[in-house]
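Here's a solo chain for you in structure tokens, the form predicted on its own.
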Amino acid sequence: MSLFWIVIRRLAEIEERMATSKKVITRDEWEKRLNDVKIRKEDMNKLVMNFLVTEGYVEAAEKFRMESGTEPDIDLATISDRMAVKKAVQCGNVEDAIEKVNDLNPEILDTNPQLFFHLQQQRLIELIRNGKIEEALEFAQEELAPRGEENQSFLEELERTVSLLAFEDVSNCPVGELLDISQRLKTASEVNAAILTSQSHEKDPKLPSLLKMLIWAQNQLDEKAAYPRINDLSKATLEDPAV
């Protein structure tokens, strides 16, 4: 037998021993350990409020504030303004969105050239989408080309966008995804994050990060023990291990 197969066989034997030597934790023992972990309701409420505020559910946030007594860390009135900007971008009304951002805080775009370029790029995309070819070329030349001369990455993005004009059938265009709704959503999310940052608020809700941490922790624990784990995060029910 060659050395290669000897090594493979030994590794297989080691893995088998590790698998069979995993500690088995029963449901009763696991639930007892979970119950020993004390989490304050106040902290849970703050987590929920953080999600509602960051994602822009202003009515739900107001109702939750009244029911739980949990105060948001920003003025709830500003959520409506932020969501109006986000909705404008999602609907393709980029000029309106830019005006609303400047009404909220002119420094957001003044201090974030990448965000401003992406909004202007989205304006160009909308002109192309609506078949306003001459207006699109003029806008690209006057508003975007000068910025591309100052920034190589901007120039590359501009070239990709303008290449849409070379195809009558955008389904055959290698950058046709720029006309997808997903591109609007991407730009809207970038604006939303910038507004939140300007308000000294996290740009992403904490809850998804905690769920990712839960998945990572379970994957790490899987290597050492068999235990009741959460496989469906939407239900958050413990499932007994297969032993």
Given for the second form:
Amino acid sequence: MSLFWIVIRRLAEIEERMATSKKVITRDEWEKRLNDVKIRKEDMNKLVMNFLVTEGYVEAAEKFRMESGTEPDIDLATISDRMAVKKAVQCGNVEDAIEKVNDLNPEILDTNPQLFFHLQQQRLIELIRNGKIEEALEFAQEELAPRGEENQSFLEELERTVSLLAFEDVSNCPVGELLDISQRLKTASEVNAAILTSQSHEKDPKLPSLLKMLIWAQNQLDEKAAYPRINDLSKATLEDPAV
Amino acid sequence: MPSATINKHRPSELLSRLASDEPELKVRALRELKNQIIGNPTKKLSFLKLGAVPAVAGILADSIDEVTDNNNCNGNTSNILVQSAAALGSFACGFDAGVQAVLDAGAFPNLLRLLANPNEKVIDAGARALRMIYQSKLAPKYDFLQQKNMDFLISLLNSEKENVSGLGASIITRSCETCLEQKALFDAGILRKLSGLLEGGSLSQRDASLESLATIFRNNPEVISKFAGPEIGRPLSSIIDLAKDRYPRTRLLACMCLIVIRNASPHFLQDIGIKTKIIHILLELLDDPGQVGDEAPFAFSSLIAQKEDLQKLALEANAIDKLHHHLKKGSLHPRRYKGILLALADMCSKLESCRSKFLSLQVLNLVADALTDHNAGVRTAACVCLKSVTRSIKNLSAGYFMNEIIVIPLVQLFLDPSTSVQVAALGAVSNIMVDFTTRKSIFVQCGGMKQLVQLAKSMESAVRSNALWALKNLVFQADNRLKEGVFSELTASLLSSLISDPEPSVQEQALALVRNLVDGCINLIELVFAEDGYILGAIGRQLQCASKAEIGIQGMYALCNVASGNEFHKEAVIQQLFTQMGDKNQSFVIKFLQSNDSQLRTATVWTIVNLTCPSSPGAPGRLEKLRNAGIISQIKNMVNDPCVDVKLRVRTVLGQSMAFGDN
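Now show me the form predicted together with the partner chain; what you just gave was the form predicted on its own.
What follows is the entire complex, opening with the chain shown before.
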């Protein structure tokens, strides 16, 4: 039984259960009720496609489309462009990423000062990472300082980034996380979201919302009943209620 | 790993590469320029100063001509068109100097020609650039009334490409101003297209459409009723749905559209539920950290301004608490700061309940802080807010506002470089002066009174009249010492020249000031006789040629107060009433008595009452003069005046005249 089936049946089951008062529900009872809940395959496929498309897995989406017959809600060709940008940032090629974004849609960076600042900030971080200190300082002075003048929070972030230069051992300094791969991923994700929004696509896939809903619903039901819970989302196994 | 290549891209070097003959090099240079300026206002400015815009516009023009001449568009030419259009679009994006430069370089018609190019990317680039231009006030005016222009607009809106239909909507939003244009757009079926975009379009198309619809509806009940009439109930409901959309900007634009509809045609959107919903949505949009949150308070103001019922609903929705909460956050963007202050001003403009709420939350201190903000718009908004709040009679009587936190910064604003700040500060001070205790000392102590007198000499008429207004309130029922202080600071010559000021509003306030000065105490009446009766003469002259009723009212009350004095004073007044006649047979007194304005009639009759008061020895003589001038018979005709005040005073006069043996 696929993970998705279980999770979604869960959700439907719990919502039914919410009305009754706190009681103990055995696993047998629970599974019986689960079996009664009907979920359509098409809906599941759409969820999967939505996830693949939003996250940018072009080839997987293409293959999934061929194998399941599910149509994506966005042109797969535009995904490749977006993915190229995301990848460039993840590899630290920020200048390349900026050029690609501007080719895709020049308005994105022109109307999104925060995103533009973060990309420029990432460029600065990459310069510092590569030991190009003089260039980094010149870059900070010429490109980032004017932005800092216009905006208090930009200034603070700029100061944090420049402070990397003050430390001998960057891996242990308070702003060390800026050099971490996670910072690149954060910036990449921000660009990805902006491109999706500009294409009038929702920037978040539906699947996480569904899982959040499950967790919330379980928490609500916890106040009213003891029942087999899903505690590990990745396994989605039912764990017996505490007696 | 590519490095930041700052040294390579010296601006002048880049511009020289633009001039290259090699198409590939040209494209590369254009692309580099574009990538340098996008998102970077500083670079836009520096390239602008180096003449980049005419250079790029020239390249665009040449390439377009090439396309037309050769009747084809090869790869390189397309690239040049795309990159140059993108660069021009970026110069124009949110940057007025850039828009002006693009227009001055003659690029506009060429960008339009791009829309007919076979290559989709070229069309997109052209449409985007034009959209950026139309977002600015500097965009050329679009003449909707010409048929071919309307046809072109329709073709834009019909396009499937988002950028192109978006351009059509931007043109409407920017250029549609008059009722005639609104009607022309309606007649051409544009509204239907726009509402089609509302329902079936993408996010940006919906947003653009909402803005255009609001522009077409603004102040035009006829177009609205045709659009939202009973047969086409749907469009209005789709706008209402969009007010609950997941995207904040869409919610804001939808609310703004609904507000435009409601303000033009109040019988729409009557339902309390809908009104409350819009209030809640706008208040919640304040949480948005970006531009949407900055604009939300302005939309809120446009909803509630001047409307007590909506202010009441908003009060119940805790609007003041929420606005206060955002004000407390501090380091606000100036636009947002100004918007929140003005929203509070509108909330407190009419209802005492709102003002009580405002004061109970201690918002006053935050507003006082804003008086010293470095942004002039914020300072003005803070003063406007104070003006609203200080309408609270309850708190004025308690002298609540006459304290250092408020008064001292306000007085400092009298010296503000910006005239609108000065005028707004004067407005707030005028209210505070209406202080029924006589504790005006703080104001005088911090030099406020002297400042007001200085401002009464300003070059700006709005500043003069507002300063006089404040002085008028300052001396209202004030003690003699204060009144004398004000008078000696003003001087008789200044006061009389203000009475004779070219601006009617200044004349009115100056006369009202005199009225308040001489009210109540005989000694003060002497003031109008200072320097050979300058002031009295000025009053008389002004009454002779009063351009509006209000001037007559204040002037007559001033004379009335003087005539409440001793024999000498009464004689002087009656002389004023007659000496100004000149060639005219009729004294202005008769004109005033026959006025439609009941207040003017009242003031005039009161003056006659004081002049003919039986206890003074000269009364019979004055009565005779009045009778000879036909004034008494005019008064006799007013025995049944519709205004009660007039009627009662008329009877007093007639009673007094009979005491001297009238026929």
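Rigid core here is just the name for the largest C-alpha set that superposes within 1.5 Å across the two forms. This one's a predicted model, so the numbers in the text were calculated from it and none came from an experiment. Positions refer to the first chain, counted from 1.
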property: C-alpha of S234 moved at least 2 Å between these two forms on rigid core; result: yes
property: Exceeds or equals 2 Å, Cα of E177 between these two forms, core fit; result: no
property: A217 C-alpha moves between these two forms by 2 Å or more, core aligned; result: no
